[in-house]
Structure formats: structure tokens, C-alpha cells
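One chain comes next, on its own, written out as C-alpha cells in the form predicted on its own.
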Amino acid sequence: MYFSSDNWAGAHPKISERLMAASTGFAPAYGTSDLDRKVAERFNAIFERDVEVFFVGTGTAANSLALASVTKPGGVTFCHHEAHIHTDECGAPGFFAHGARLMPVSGDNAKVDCAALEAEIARFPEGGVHFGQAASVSITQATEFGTVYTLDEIAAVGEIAARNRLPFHMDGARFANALVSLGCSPAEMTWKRGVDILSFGGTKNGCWMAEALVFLKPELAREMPYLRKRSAQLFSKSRFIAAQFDAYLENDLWLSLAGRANAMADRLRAGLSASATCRNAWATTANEVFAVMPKAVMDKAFAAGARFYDWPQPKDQPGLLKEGEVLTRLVTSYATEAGEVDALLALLG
């Protein structure tokens, strides 16, 4: 009963098979192989336009290099205060962007509030040398709270970014889960709503280790070949990442895997809604579920072998927990079985 993270899940057999097939023989290095080019063309097809794709090893690298590629001296990136780049990346975005800052923005359900975003951007007027320069806007899709920006919500943030001439980045570590949740195309959830740069995650959804930085506006990628090399993210045998994406994207495997993870989360949410002891902390729509439960129930589940995280209470939800209760995060993956969900729900009452 593993619900700690989709990072805990193994690799899908089709992806493993493709990786093994690519592991023999010889191929040009540093992203110049036929397989690298094939996968780059597939990204063009998926996003319905020519894009620039850069393979990297981690989501933190993708996010950090995305922001570094568009920063300015004294640069400021605006993101939600619960965003992964702000809370969980050990200052990497600032490190790779030579000290650029992240400016947290408020908003319900871990989504950037547009009015708050405009107010924060206004604090950094052009020519205000003492304050620094507004450099970019970033959102997380799906969010750190398991919620998903609607297409209209993405477009509203994109409009603010465009009006202020700020590149718009999307952290898509769980991009596929959000996409399946909305039932739209990759183009509709990104550049058609103003997104310029995407961190495209595969590791959480059945890959071994495959992340991509996708420039939906290729002209923004001018410095990326150098940034990727300087940050030690240019892999000599990059065909091994390309092989993973080759299988991942073939016949929409990536969407099928995300759909299964989301379906298992739906099953878990439904069970929690019927529980006498536990409850959903808030509405989620992707593959992360946040549940409130008595600590004694959590301890009982842990003792029986269940694995999930107790989670810090959000600062903007002070009345969420009653005495003796804890907030927990449970994450499903493509490998989660219905029987595991039902076994966990039985433990939780």
C-alpha cells in the first residue's frame, strides 16, 4: 500500500523494453542521434507547432533552467507561495539564475490569484533599479495541492504575463495527470493559453528518469544549449532519455498511465467521502489526495504497512484540523491497484 509519491512507482514495462533496445550498438552522442531527432519531432506533433526540446535529468533542473533562460539582472519570478520551485527545490532556481528571486503570490487551492499577481508585479516597475526587474511568471499544473488550473484560469494568468511582457512558465511535473483531468490537448493547456515554456515531466508517470524542457516559443531558447551544458545537464548518451520518451509518447501510453493514476485517486476520494473517521481535506482532481484523519488512525495504517505522508497544515487554512487530527497526502500512480486502494480504505475505516 504505497501512497507516498508517484516517484516511488517503478518504470512501465514498455518503457523499460525501449530503453533496453536502445542500450546496444552505437549512436551519435549529445542529442544528435536519430532517436533524439525522432522524439523531438514527436513533441512538435503533440504540441501542434515547432518547439525546442531539451532533455534533462530532473524536474528541478527543468524548472531552474527554464527560469534561468529568461531572467534579468535583479530578476524576479512570480509564483504561488506553495509552488514546488518556492518550497521544495533548495534554492536551485535562484542558484541557476545567478541569484534571481522568487516572489510568492497568494491564491486559493495553491493557484495564483490574478489580482494578487498583478499587485505583486506592480511592485517592480520598469526602471525601478532598487527593486529589481520582473522577469517571469510560473504556475504548477497540477498544483502542489492536487488541484488543476482550468483553461480559463491559465489564460487569465497568461494574459497578465503577456501584458507585462513576462515569459510564462508551467511546471508540469504532473502534466499528464492535469491534461487527462481536463480532457484537452497539450496545445490547449499550454501555448493556446499563453504558456511560453513548459517543464514536461515523465518520471512520475512511468519513466525511469525522463524530463524535458519544452520551449513553446523557440526564440526564448537561444541561451539554453549553453545553460544546459554549464549546469551539467547535457547527457552524452541522451538517447537513453529519448528512448524513454519514445515509448512514453507512442500510442498515447503517457495519457493512459495518467488516466489510471487519476482513476485510482478518484476511487480513493470516493472512499474517503464515505468514511466515518476520515475526510477529504479539499477537492482535488488529479492523482494527489489530501485527507484529514485522526492521528490514531494514521498510526494504525502505518503499523499495517501503509505508506503515505503526514503533511503540514496550510497557513491559509487555520481551521482545517480538529484536536487529535492530522493532514495527510496520498498519491496514486499508474502502478496503483484497486485492491491496494480498498485495503487502505479498510484500514482508515
The other form holds:
There are 4 protein chains.
Amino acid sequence: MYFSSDNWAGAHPKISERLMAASTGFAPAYGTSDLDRKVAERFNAIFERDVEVFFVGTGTAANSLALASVTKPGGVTFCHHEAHIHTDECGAPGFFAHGARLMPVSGDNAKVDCAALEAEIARFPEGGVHFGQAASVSITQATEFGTVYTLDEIAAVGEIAARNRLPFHMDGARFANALVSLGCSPAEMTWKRGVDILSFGGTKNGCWMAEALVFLKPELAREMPYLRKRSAQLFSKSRFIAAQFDAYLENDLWLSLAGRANAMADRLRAGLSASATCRNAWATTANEVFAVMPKAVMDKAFAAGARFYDWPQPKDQPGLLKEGEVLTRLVTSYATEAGEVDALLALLG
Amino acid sequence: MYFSSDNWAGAHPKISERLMAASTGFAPAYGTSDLDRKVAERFNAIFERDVEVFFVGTGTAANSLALASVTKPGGVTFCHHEAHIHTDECGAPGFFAHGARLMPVSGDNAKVDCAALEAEIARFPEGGVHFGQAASVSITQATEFGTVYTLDEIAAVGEIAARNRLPFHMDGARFANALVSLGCSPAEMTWKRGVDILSFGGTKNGCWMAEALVFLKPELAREMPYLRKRSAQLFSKSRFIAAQFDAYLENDLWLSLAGRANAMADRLRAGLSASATCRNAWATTANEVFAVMPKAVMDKAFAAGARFYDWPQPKDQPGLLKEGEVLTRLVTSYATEAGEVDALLALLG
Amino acid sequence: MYFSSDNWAGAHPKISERLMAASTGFAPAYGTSDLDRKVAERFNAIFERDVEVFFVGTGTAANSLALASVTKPGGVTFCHHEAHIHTDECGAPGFFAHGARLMPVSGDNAKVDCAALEAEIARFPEGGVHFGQAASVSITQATEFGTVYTLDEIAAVGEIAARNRLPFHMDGARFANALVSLGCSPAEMTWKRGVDILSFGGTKNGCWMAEALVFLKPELAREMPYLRKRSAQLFSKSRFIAAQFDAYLENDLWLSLAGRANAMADRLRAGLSASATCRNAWATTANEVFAVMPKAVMDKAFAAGARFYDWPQPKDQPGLLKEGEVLTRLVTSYATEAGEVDALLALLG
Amino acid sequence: MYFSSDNWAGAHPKISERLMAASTGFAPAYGTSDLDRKVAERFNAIFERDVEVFFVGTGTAANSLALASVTKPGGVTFCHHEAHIHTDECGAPGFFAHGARLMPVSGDNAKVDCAALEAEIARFPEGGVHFGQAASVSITQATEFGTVYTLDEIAAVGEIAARNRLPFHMDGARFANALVSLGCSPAEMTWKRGVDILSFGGTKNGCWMAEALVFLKPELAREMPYLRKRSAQLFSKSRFIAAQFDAYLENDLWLSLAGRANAMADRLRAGLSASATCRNAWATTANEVFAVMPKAVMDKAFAAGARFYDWPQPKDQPGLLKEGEVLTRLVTSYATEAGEVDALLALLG
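Can you give me the structure for the form predicted in complex with another copy of the chain, which would complement the form predicted on its own we have just seen?
And the full complex, kicking off with our chain again.
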């Protein structure tokens, strides 16, 4: 009963097999192999336009390099205060971008509120040298709270970014889960709604280490080869990342893996809705589920071998928990079995 | 006939298989799995003392984090002017260490000359605030020139570092090749000669991506968990790096792979010694061989499908090449076949 | 009628004269002159203990270097969300401290609330590598809102900092104004309440450019000579900063200048209390006054030549302004004349 | 007998008086006063074109910000190995430019050799991601060795920079001394020879703290307002720097001060030429003189109260000193008296 995180899962057999197959023979290093090129082209097809793709090692690297590529001196990136870049990356964005700052924006369900975003951007008028300068906007899709921006919501943020001439970044560590949840195309969820740069995650969805930084607006990528090398994210045997993506993107494997994860989350959500003791903390639609439960129930589940995290109560939801209750996070993955979900639900009661 | 670099090779079957085996099931993320712990302990055994090990993604990351962990404001790292950190990492050490500098030191055979090192260090007396301050010493073992520091040579550098209270770093991207060449133990080649921090490379020797930053003096590692995370080098599925090292270090696989690479280089060296048209540029003992050959011979070899690099003539060897000759680098790996070496030698004539 | 900022004033004649006197003759550069030493010793006397003093050029430099001197990888400085370091320094603290972050803390009157501070610190438990690590606490005395921490309030923050082993910094750009307002000694307002590092400002109080970074805990200053030089804040003719401080600190000139500024602010506050159209926005005690007034009144004042700034409404005071009203900031200085205050009050009505 | 450095001198009376005059009254802060604007315009006149001028506090700040304004990821600045930015700024350029590197170039008389420069630049071909990328060229005028680039020599470096599309920076800490030595106009010594960015120093030549960063190609200055503020080099009472430059540039005061310094150096050079015991180490033409003398003579001079520095022997001049001799540096300034020069010469014998 592993619901701690989707990165506790291993690697899907098709991805492992492709890795194995790629392990023989010789190939040019540092991203110049035929396989690297072939996979880069596949990204063009998936996004229905010419994109620039850079393989990197971690989601934090993808996000930090994305923001660094469009930073400015005294620069500010606007993101939700629950964004991964803000809460969980040990300040990496600031380090990569020479002290540039993240300016947290409020909004329900871990989604940036457009009015709040505009108000924050307005605090950085052009020429306001003491304040610094607006540099970019970043959203997380799916969010840290298991919610998903609708296409209209993305477009609304994109419109604000464009009007302020700010590059628009999407942290897609769980891009596939969001995509499956919305049932749209990658193009529709990104550049058709104004997204310029995408952190395209594979690791949480069945790869063992495959992250891609995708420039939907390739002219923003000019310095990226140097930014990536300088930050130690250019892999000599890059073809092994390419191999993972090659299998991942083939025959829509990635979508079916995300579909599986989401379906298991649906099963969990339904079970929680019917639970006598627990409840969904808020509506979620991707592969993260947040449950409120009595602490005693959580402790019992832990004792029985269930693995998941209790979670800090969001500041903006003061009435969420009743006496004795805790907030928990339950994450499903491509590897989650229905039986495990049912066993957990049985434990929770 | 692939002699471009040892990182053009793939992954050894035993390593691929271990990866495959590790790909099922669930495990705690970010380096906290049982396998991560088990492998960390194996490093203790290999180095015959308690060390602190941090898995990272690239050799550049290992080197840069090593230097960052002991940097100071205005800090200076002394290294050979041909060191990888100086010539081939796009300034990553300076980026990781906030603008700290590398101060190149001369020396034959790409090895730091002790007198030159002392002279450079002396240029940074304590309190000389305009100059900056000495921060660390770094050597590469095996060197970029295919040579290997003897144990006495390492000890001599270590003694200078210690006397000046400077942490001593070894870039061991080809650690195994050097070790096999010297026929000594890891402890003898490192901390018994004064080395404090080691970049322990696996990628060039049969792993597909496995680098370890090894603190032989664990108290220097205090900030490393944060340094690593902040620079986006903490991998969620870290156990896959652990799995590679698990196979790599088992039954001395790593030594036998390096032994194979070195033996193939020996074969190449012997062939060059007997060649009518080509010659060894200088004496090498690890898995890099530098050959002087007529440009026409190189072109012919390329045309026949051989892959290797021509190489810039070292500044301090002005008389190395005669009219019409070029310097080339030939690298063998665990995957190099004797037949390939012989075929190349036949081509070179 | 100049109330825009205390840095619109010039330099007090005694300070100008001392500068003039210091301008002849030769003296060792870079802070090593007799005058530099003499003034450094005077700081010991003023703070009643041995301190380490570093002259720098701007308040931003003093603050940023203070935080940089105690930063850590992934480090976080806790400060009020209205702190100058957070709102008005173009991200300089993050730049000096390699991407380290400021974590804004709420609190009435621009003073850090202790419960909120503890809650924020608690979000950075030891070993929480994803979050980063707590590195320091900073308060501004007097605050950006013209308020002054009481000695007990400083002690309370200091106690929290000490309990969490976090260095405690005070931004004293208006140190003298706060000191005079409290009527206590420098020691009482700083290290006796737990303050470890102080940005001691002279520029806003009658110097033309004199800022000092004072380490009340000298062992924290070990790297500061290099930090200062590396960030281009070591002045060759440092003795001219020393000369300013020499006059500034002599015969309590600094206290009498701040007393004058505060008294002018008192006169302004009293006038606003009696005004038919304007009012004090909140209670202030140093040399910044915040006034609520009808926009028409402000415009009339501007037209008549008064100089001051309208000010953004604090987020946490939504009911502050009535329809048609604006918030304004009025700053007095050592050079403000009573007649100017009265003229302004007459204009405001 | 003060010959340690031109920054041991104080401030010229005309500059002190202007400071005094500027010290009364109120004026807008942060470089927006009428005086700031007036002086900025004077720079246009002096350089015979529209330039962008930024006042900063130190020469190190001017240099580091200049290089930072044109840096790139993995960027490399080419400069002479004796350049101040390379030897005497505690790594500030690397810190300001995020780890960007200085690549030392050889050349006689502390001047960049054109062939060596081209060879170094060639080591950074476009797309060579491992090496980093060429970012800028910097020369020092007058050099650290008291020599002065001729106009043709500047043009030759400028031509190489332009051909490689590299911005060309001149460190003019002693700009006036070089200008007077060449007897040309500021335009002729800068942009007419390809210089794009100039560090224009006033401090060493009679100001107490006045440095200007002059963009002769204003489009390179776009980010400078933020770069300057972020690095804590925007002075609130900027008008006091303006006041110094106002006097400095009025009626060619700066040229007459530099002329005085150079003339005193000429007197010294002539004396050394005629000396029985000492000699000019090499030909110098600005206000730095390098003398070879017996150590006993130096010691005697020190004992008699003369102040100057002994100097490390340049690596590329191994035969400079005979047994028992030392190299010394003697610097004159606007404040040096002929009598002092003669007294020193008498001492040296």
C-alpha cells in the first residue's frame, strides 16, 4: 500500500526494456546520438510545432533552468505560494537565476488567481529599480493539490503573461496526468494557451529518470545549451534518457500510464466519498488525492503498513480540519494496483 | 572502431540487469531506500573508513559540488591548466561556487608540478584581501592526458595542501582506470595520501549514469545535502543510481572493466610503438592514448569508419608535431574489443 | 517643503567640515589608515563591547553582506513582508547570498509577529532538504512604517532566533531615530536583546555616504573582509567614510540630528491629529509619518510645491482608506525646519 | 614621500569645495537630481556622443558591472594576466557575472598581445558547449605596469573584438593619466578605437569617491539600472558623486591633475635614469614607475620614511633582477610635490 509519492514507483517494463536495448553498442555522447535526435523530433510531432528539447536529470533542474533562461537582474517569477518551485526545491530557482526571486501569488486549489496575479505584477512597474522587475509567470499542471487548471484558466494566465510581456512557464512534473484528466492534446494545454516553456516530466510516470525542458517558443532557448552544461545537467550518455522517452512516447504509453494512475486516484476518491470516517479534503482530478481523516485512523493505517504522508494544513483553509483530524496526501502511480487501493480504503474504513 | 571517448560506450550487461531488477516494486525516494543505504555502506568498505557518499548525475556535478562544499568568498582552487574542471565544464565550478576561481598550475604530463603549485598558493597570503584566498587543491586521476599520478606524487600534492590547510579534491572520472594502473587500493590512492574529497566516476566505466561524490573527510560534507538539492542533483529515484553502483562494485566488476579498458589501451600503445607512420605522443598508462600521426593517415582512418578526435597541441610542447602531423586522442573502454584495436592499428599502418 | 525622504537632505556642516579636513595629506588606503582605526574603536565604546566594523557604501550593501555572512545553501532569512530588504533592494540579498531567500513574516505595524515567526521557522525543520534551511532573522529598526520595536519586542524576537540558533540581524538604516525614540543605549537596543549583526546607517541622518556593518558577535565576521572586497564595497579612500563617522559620533551629534528629525515628525504628527481633513494613518514614533488625506488635498499640496510620496495601501489594512482618500508618507530629517512643517500642515488644512 | 599609490592622496580642494557646496538643501535621491542629470550630459560632451553613465562607488564595481552587463552563461572575458580585474579584485568579476571566467592573455608590458588574444578566443568556438563561450574583451588603460596602449594598439584589439562580436571594455581607473600621456581626446582613445564600455575612474585622480561606468554603446546598458541596484551600487545621495565629477570635469581640472601626476612621474623616471644605484625596470609613461634597486637601498628609503611597495617579479621577465635587487612600484598623484620626488631620488642615490 504505497501512496507516498508517484516517485516511489520503479520503472515501467517497456521503459526498462528499451534502456536495456540501448545499452549495447557505441554512440556519440552529450545528446548528439541518432536516438537523441529521433526523440527530439518526436517532441515536435507531439506538440504539433517545432520545439527545442533539452533532456535534464530532475524536475528541479528543468524548472530552474526554465526560469534561468528568462531571468533578468532583480527578476521576479510569479507563481502560486504552493508551487513546487516555491516550497520544495531548496531555493534552486534562485540559485540558478542568480538570486532572482519567486513572488508567491494566492488562489484557490493551488491555482494562481488572475486578479491576485495582476496585482502582484503591478507592484513591479517598469523602471521601478528598487523593487526589481517582473521576469516570468509559472504555473504547475497538475498542481501540488491534485487539481488541474482548465484550458480557460491556463489561457487566462497566459493572456496576463503576454500582456505584460512575461514568458509563461508550466511545471509539468505531472503533465501527463493533467493531460489525461482534461482529455486534450499537448498543444491545446500549452502553446495554444500561451505557454512558452514546459518542464515535461517522465520520472513520476514510469521512467526512472527522464525529464525534458521543452521550449515551445524556441527563440527563448538560445542560451540553454550553455546554461545546461554550466549547471552540470548535460549527460554524457544522454541517449539513455532518450531511450526512456522513446519508449515512453511510443504508442501513447505515457498517456496510458497516466490514465492508470488517474483511474486509481478516481477509485480512491470514490472510496473516500463513501467513507464513514474519512473524506476528500477538496476536489482533485489528477493522481494526487488529499484526504481528511481522524489521526487515529491514520495511525492505524500506518501500523498496518500503508505508506502516505500527513500534510500541513493550507494556511488559506483554516476551517478544514475538525478536532483530532489530520490532512493526508495519497498519490497513485502507473504501478498502483486496484487491490492496493481497496486494501487502503478498507483500512481507512 | 570507436575510440572517441569511453562515454560513447553503453552500459555493461550486469549493470543493465541490476537496473532492470530494481525497476519493480516501490521504494522510498530521494536516496532514502534500503538499496541507497546498502550501497553507501559498501563505499565504507571499499575505502576502509567511514565516508559520506552522495550520488549525483554527472562528473561535472560531482566536481563542482566538491569545490563548492569547501569554497570561500574570493576563493581559489588550484588545478592543472589541462584539468577537466578548467577546460571542459563550461565554468560550472565557478557557477556552483559563486564566482570562485580556478587558478591553473603548470606541470608535465598534465600533472600539477609541486613547485609551481607552491608558488601559486604563495600568491594568496592570508589577509591578502585584494587577491582572494586559497580555498582548495584539485587533481585529476587519471589525468586528461592518459597519465597517472604515482602514489608519491599524490602524497606530495597532499602534503602541500595539508600544510596550507587546503582541502584536497581528486577528480576521479577515471578513478578505476588509474587504480588498476597503479595496482593499489582505493584507500592508498586517496585518503592515505591526503585526498579529502573524491569525485568517483562510474559512467565512463560501464554504468550509464552513476557518479558519486565521496567525502573521505565526512565533516566537510555537512552542507552537502542542501548543496546537492539546491543544484538539482538529488534524484527522486536515486535507487537506480544505487542499483548501478551495486552491480558495479560487486565482485570487483569495476576493476575488471577498467582492467579491460587499460589492457586495450596497452594493446594500442604497443601497436603504436611498432607503427611505421604513427607514434605515442607521450607515455600513457590509463585508458587514454595520445598518438601523433600524419594528417593523411588520420583522414584515411576516418574515411574507413574509425572514430576518434584530433586534439589541440599542448602549449607547453611546442616541438611535438612535425610538418603535416596531427595529435589525436584514442580512448578505450570496457566495451572495446581487441579486434577493433587491431583493425585500427592496421588502418594506421 | 521636502518630506519625500530623509535621503533628500544633504550633509550636516560638521560632517562636511570633517570631510574637508580629511581631504589633505596622504594616508594608507583600503581602511588601514589611523582614522579608520580610531573610528572603529569608537564603535567599541558606543556599543560597550568589542565589535567588528566594516564601512560600506549603501544600506543595501550593509544588509546584503550581513545576510550573506551567515547564509547557508538553500538558506532562508525571516523578515517582515514590509522589510526594506524584501521590498526595496531589487533582490540584492538573494544576489549576495547565492539565491538564498527571504521568507516574509506578517505582523502589525511592520513589526514581525513572534507567533508568525515561529510558525515560519517551524516550516524549515532540520534535515528538510526540499524546503531549504533556516539561516537568519532580520528586523528593521525603526521600521518602514515609522514604528519602533520596544526593547521587549526585540528581546522576544532575539529569544526565538537564539533558540533556533539563527543569527539575528537588525537593519538600522534609521538606527539613530529608533534609539532616540526609545531613549536607550545602543547596547540595550542591540546585543543586550540578542542582536548579532547591525546595519548602522549614517546616510539618512546627515552623512553623505556612511554606512557601517557592525558585528556585535565578531566571530561571525571572519569572512567579511573577503565578502566585502568581492562585492566591490571596499573603498580605497575609506578614510573619508571614517571621517564622516568621526564627526557623526562625536559629542553625540548623531543623536542630536536624529532627535531633531524625530521632533519635527512629532510636530507633524501633532498637526495631523488636529487636522480637519487629514489624519495619522497609524501611530508612529520615529521620523516617518504616514498620513491619510483626501486625494484633492494631496494634489493641492503637490501643486504648492510640497514633496512627499503617496504610498500603497498595506494589504493587511483593507479598511484604512475611505472613498477618495490616499495614504501618504512624510519623512523628516535632521535638516527639516519647523517652519516647513508648519507650512505643510497649513497646506493640508 | 608617499609613493605607495595614488589612492593614498586625499581630495583636491576644488572637489572638496564642490562637495561642501552641494551639501546644503534638498534634492531627489538615487541619481535623479538636477546635478546628476547635468553631469551625465557633460559626459556626452566629453565623449562627443550620447553615452549612458552610471555612477558607482569603486573601480571594482565599475569593472565587474561592465563585464556582468555583457556576460553569458559559461562566459569568458579575455584580459591580460596582469589586469587588475584578474589579480586584484578578489574574484569580483566572477561573482557579479555568475561564475563567468577571466581568461588571461599574455603580452609584453602588461598589454594584451593580439596574436595571443586571437589564439585564446579561438579556443572558444561557437557551439563548443564544454568550453563555454567568449563573452568580452577587457584592457586596462593605463596598464598596471605604468604603460599605455597606443591608439593603434587599442584599435587592433578593438578590431579583434569586433570581428568576434565581443563587447570591448576598458578599465580606465587611470584613464586621465593615459589620456594625458597620449595627448588625444577621450573619443579618440575609446569608441573611435572600438571601445564599447568604459570604467571611468576619478578616485585615483583627486576625487574622494567618484567612479563612472560609461556605456559608449548605450544599447548595452539596458539592464544596468537593475544590475547596479541589485549589487548595492545605487547611492541615495548620488548627487555627491555628481558634485565631484562636476568639479572634476570643469575647466579640464581632471586633465591638469593627471598632467601633474604624470609630470611628477616623468621627474622620477628621469631621476632613476640618472641614478647610480637604481634604474627604471621598464619604460613607463603614465603615473606609475617601476624601479629596480638594491634591497639595501629600498630598506634605507623605508627607514627614512619613504612609502612605496616592493613588487613581485613578473613571471615573463625572469632576468629582470640581479642578485640582491628588488622590484619596486612608485606611484605619483595629483598631490605629489616635486620636492618629494627629489627627496626620494636623493635617498635612492
